[in-house]
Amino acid sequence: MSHYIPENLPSKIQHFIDGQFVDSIGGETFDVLDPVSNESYVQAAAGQKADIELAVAAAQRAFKTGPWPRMLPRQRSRVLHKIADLIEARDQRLAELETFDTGLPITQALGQANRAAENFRFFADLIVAQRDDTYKVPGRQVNYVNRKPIGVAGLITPWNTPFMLESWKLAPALATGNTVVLKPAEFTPLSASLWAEIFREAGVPDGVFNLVNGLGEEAGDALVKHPDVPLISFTGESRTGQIIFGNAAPFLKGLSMELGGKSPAVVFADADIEAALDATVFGVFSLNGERCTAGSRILVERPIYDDFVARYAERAKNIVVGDPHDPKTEVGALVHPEHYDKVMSYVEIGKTEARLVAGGGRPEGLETGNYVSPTVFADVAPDARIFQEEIFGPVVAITPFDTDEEALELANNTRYGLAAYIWTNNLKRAHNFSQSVEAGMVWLNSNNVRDLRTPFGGVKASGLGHEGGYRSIDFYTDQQAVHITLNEAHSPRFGTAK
C-alpha cells in the first residue's frame, strides 16, 4: 500500500520560547514516528528542566511587564478572532499534518481544525460579553466581583486530537489575560509547532505563548513542579493525573484534570435501535477509538440484545480501515507502536474473557503500521478487564441487562465517570437514569455533541474540576470580592474605654 507523506515537513521540531524557535539548552532530542510506517521522520527537541525554566521566565516577564494582561477584553478578543481566522485559513495543512502525525482519518482531522477555530471564537466572544456579580445593600454597601488573570498557566495536552485539545486550553487561558507554557504530547508534536506562527501573525506579544516539547517525565514534570506556575491544566491518563496531583500539592497549585474514561452506552428495548446503532458504532470507532469519552461499554436490554449484537458486529466488520489520508478511511492507524501493543494485548485478554464477534486482530492487507480491526466482544462480564479498564482503541464490550436497576449498577461499576450515553424513549426513565449515573456528562438519545457553554469534566477517576464556558473563566482567573461602604462604617469601637 502506498503511503502519503505531506510536503515540506520540518527538518526538526524546536521549542518556541519568548518569540524564538530554539533547541534544547543541552541539545537533547527524541525521535517522532509516523504511525503508518513506524519510522522516525523527524527529531524533536526534548525539553529538560532548564528549558522549562527558560520558558516560565519568559512567560512570567510577559505577564508582569507586558501588555497582554493589561489589554481591554475587546483588544484581546480581536487577537483571538484573528487566531481563529488563521486556523481556518490553514485547515487543510493542519489536517494533513495531524493525520500524518496521529494516524487519524483525514476527514475527522479536518473537523478537528474547524473545532479548534471555534474554540477561539467562543472565548473571544465570551470575554467581551462576560458579566460578573454585583450585590447591593441599598444605602449601605455595594459588593462586586473583580476577575484578574492569575499568571503563568502550564498546559499539558494529549496525543489523540492534539491541535484541537490544545485549543481547548490555549483559548481560555489567553482570553483571560494569562501567559502560557504548553507541553504537547511527545508522540504528536508536529501540529503544535504551528501555533507559534499563528500566534505571531495574529499579534500575540512575545513571551505570552511558549512551547516546550519533551517527555512527560522530564519536561512535564518540571512544569508541574515549577514554583512560578500557579495553574496546571492536564488532559491524559488517570495514573499520570495522580502523579501530577501529588507533585502539585506542595505548591497548592490550581489543577484542572480531564482523565480517563470507560463510558457506558445504555440501550433500552424501547429505544430507536437504528439511531442507537449509528451513535454507538461512531462513538467507539471514530478517532480510531482513541477518545476519552468513547462509549466503550455498551449495555443492552435483554429483549433486543441478540439482534443488537448481531447488527453491531456486522457494522464493525464493514468499517473501512486503511491509510489515514484516504478520504474513504473510517479507522486509521493507532498513534504509536507502544499504544498499538497495549491495545492488542487487551484484544488477546478479551478473547479469554468474552465472546469475540468481530475483529480481533490486524486487518488483512495491512501488514505494517499500527492497524487494529474494529473489535467487538459480547457477553462481557462486569468483572472482566475489558469491561473495567480503559483500552483507548477500536475495541468495544457489549453486556446484557434485565432491569433498570441492573443497568444502573453496571453503568456505575467502574472507577471512571466521564461520560454516559442513554438510549430510551421513556421520558421519566431518561431523566431519572441520567441523574443517577455516575458521570460528569450525559447524552440522552444522542452521540457526543459538545456545547461549548457547558462544563466538561468527569467524576471519580475521570477528573478533577471542569472546564468549558464560564467554568474555564473561573479556572483561569482569580475572583476578588470588592466591598464598598456607602454610609458610615459602624465598626465596633475597641480601645475607647477609659
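Note that the rigid core is defined as the largest set of C-alphas that superpose within 1.5 Å between two forms. Residue numbers count along the first chain shown, from 1. Just so you know, these numbers come straight off a predicted model, no measurement behind them. Compared with the form predicted together with nicotinamide-adenine-dinucleotide:
- After superposition on the rigid core, the Cα of S491 moves by 2 Å or more between these two forms.
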Given for the second form:
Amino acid sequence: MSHYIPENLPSKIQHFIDGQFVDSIGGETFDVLDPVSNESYVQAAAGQKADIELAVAAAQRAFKTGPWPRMLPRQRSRVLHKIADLIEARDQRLAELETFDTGLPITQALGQANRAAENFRFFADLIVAQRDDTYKVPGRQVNYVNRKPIGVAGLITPWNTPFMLESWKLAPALATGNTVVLKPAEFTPLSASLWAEIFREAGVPDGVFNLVNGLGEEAGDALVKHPDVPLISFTGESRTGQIIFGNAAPFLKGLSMELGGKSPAVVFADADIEAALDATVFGVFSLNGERCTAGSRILVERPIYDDFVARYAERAKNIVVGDPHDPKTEVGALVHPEHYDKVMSYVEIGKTEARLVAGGGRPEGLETGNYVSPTVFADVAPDARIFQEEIFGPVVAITPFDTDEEALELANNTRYGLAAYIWTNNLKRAHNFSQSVEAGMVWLNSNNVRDLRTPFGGVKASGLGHEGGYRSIDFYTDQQAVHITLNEAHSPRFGTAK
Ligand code: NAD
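Same protein, different condition: the form predicted on its own was shown, now please give the form predicted together with nicotinamide-adenine-dinucleotide.
Next comes the full complex, this chain leading.
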C-alpha cells in the first residue's frame, strides 16, 4: 500500500518554553511512529523534571509579572478570536499532520481542527459576556465576587484527537488569564507544536503558553508533582486518573478529570430503527473507535434484536477501512502498535465470550499498519470482559433486553458513566430512562452532537468535575467573596468584661 507522507515534516519535535523552541536540557528524546508504517519518522524531545521546572518557572513569571492575567477580557478575547482565525486558515495542514500522526481518517481530522477553532471562539465570546454575582444586604453589606485566574495550569492530554482536546483545555485556561504548561500525549506530539506558532502570531505573550513533550511517567508526573502548579486538567484513562489523583493529593491541587467510558446505546423497539442504526454505527466506528464517548455497548429490545443485529453487522462489513489520508476512508489505522495489540487482544477475548457477527481481525489487503476490521459481537453477556472493559477501538458489543428495568440495569452495569444514547419514541420512557441512567451526558434519539455551553463530564470511573461553558470558567478561576460593611459592624466585644 502506498504510504502518504506530508511535506515539510519537522526534522525534530521540541519543547516550547518562554517563547523559544528548545531541546530537553539533558538531550533526551523518544521515537514517534506513524500508524501506517509503524516506523519512527521523527524524534521528539523527552521532557524530564528539569524541563518541567523551566516551563513552570516561565509560566509563573508570565503570570506574576506579565500582561496576560491583567488584560481586559475584551483584549484577551481579541487574541483568542485571532487564534481561531489562524486555526481555520490552517485547517488543511492541521488535519494532514493529525491524520499522519494518529491514523484518524482525514475527513474526521478536518472536522476536529474546525472544532478546535470553535473552542477558542466560544471562550473568546464567553469571557466578554462573563458577569459575577453581587449581593446586597440592605443597610448592612454589599458582597461581590472577585473572579481571578489561579496561576499556572498543567494540561495533560491523550492521543485520540490530540489538537482538539488540547484546544478544549487551552481555550478556557487562557481565556480566564492563566498561564499554562501543556504535556501532550507521547504517541501523537506532532500537531501540538503548531500551537506555538499560532499563539505567537496571534499575540500571546512569551511564557503564557509552554509546551513540554515527553512520557507520562516522566514529564507528566513532574508536572503533577510540581508545587507551583495549582491546577491539573487531565484527560485520559481512568487508571492514569487514579495515579494523578494520588500524586496531586499532597499538594491539594484543583483537579479536573475526563476519563474512560463504556457507554450504552439503548435501542427500544419503538425507535426509528434506521436512524438508530446510522447513529450507533457512527457512534462506535467514527474516530476509529478511539472515542471516549463511543456507544460501545448496544442494548437492543428483543422484538427487533435479530433484525437489528443482522443489519448492524451488514453495515459494519461495508465500512471502508484504509489509508487515513484517503477521503473515502471511514476507519483508518489505530494510533500505535501497542494500542493495536490491546484492541486485537480484546477481539480474541470476544471470540471466546460472544458470537462474532462482523470483522474479528485484520482487514483483507491491509497486511501492515494498525488496521482492525470493524468488529461486532452479539449476545454479549453482561459479565463478559468486552461488555465491561473499555477497548477504545472499532469493536462493539450487542446485548438483548426484554424490559425497561432490565435495559436500565444493563446500561448501568459498568464502572463507567460517561455518556448514554437512548432511542425511543415514547416520551415518558425517554425522560425517565435518561434521568435514571448513570451517565454524565445523555443523547436522546441522536448521536453525539454537543453544544459547547452544555456540561461535559462523566460520573463513576469516567471522571471528576465537569467542563464546558461556564463550568470551565469556574474550574480555571478563583471566586473570591469580598464583603463590604455599609454600617457599623456589630462585633461581639470580647475582652471587655473586667
Ligand atoms: P493515558 O491515560 O494513557 O494518557 C493520557 C495522558 O496522560 C498522556 O499525555 C500521558 O502521557 C499522560 N500520563 C500517563 N501517565 C501519567 C502519569 N503517571 N502522570 C502524569 N501524566 C501521565 O490515556 P490515552 O491512552 O492517551 O487516552 C485514551 C483514554 O483517554 C481513554 O481511556 C479515553 O476514554 C480517555 N479519554 C477521555 C475523554 C473524556 O473527555 N472523558 C476524552 C478523550 C479520551
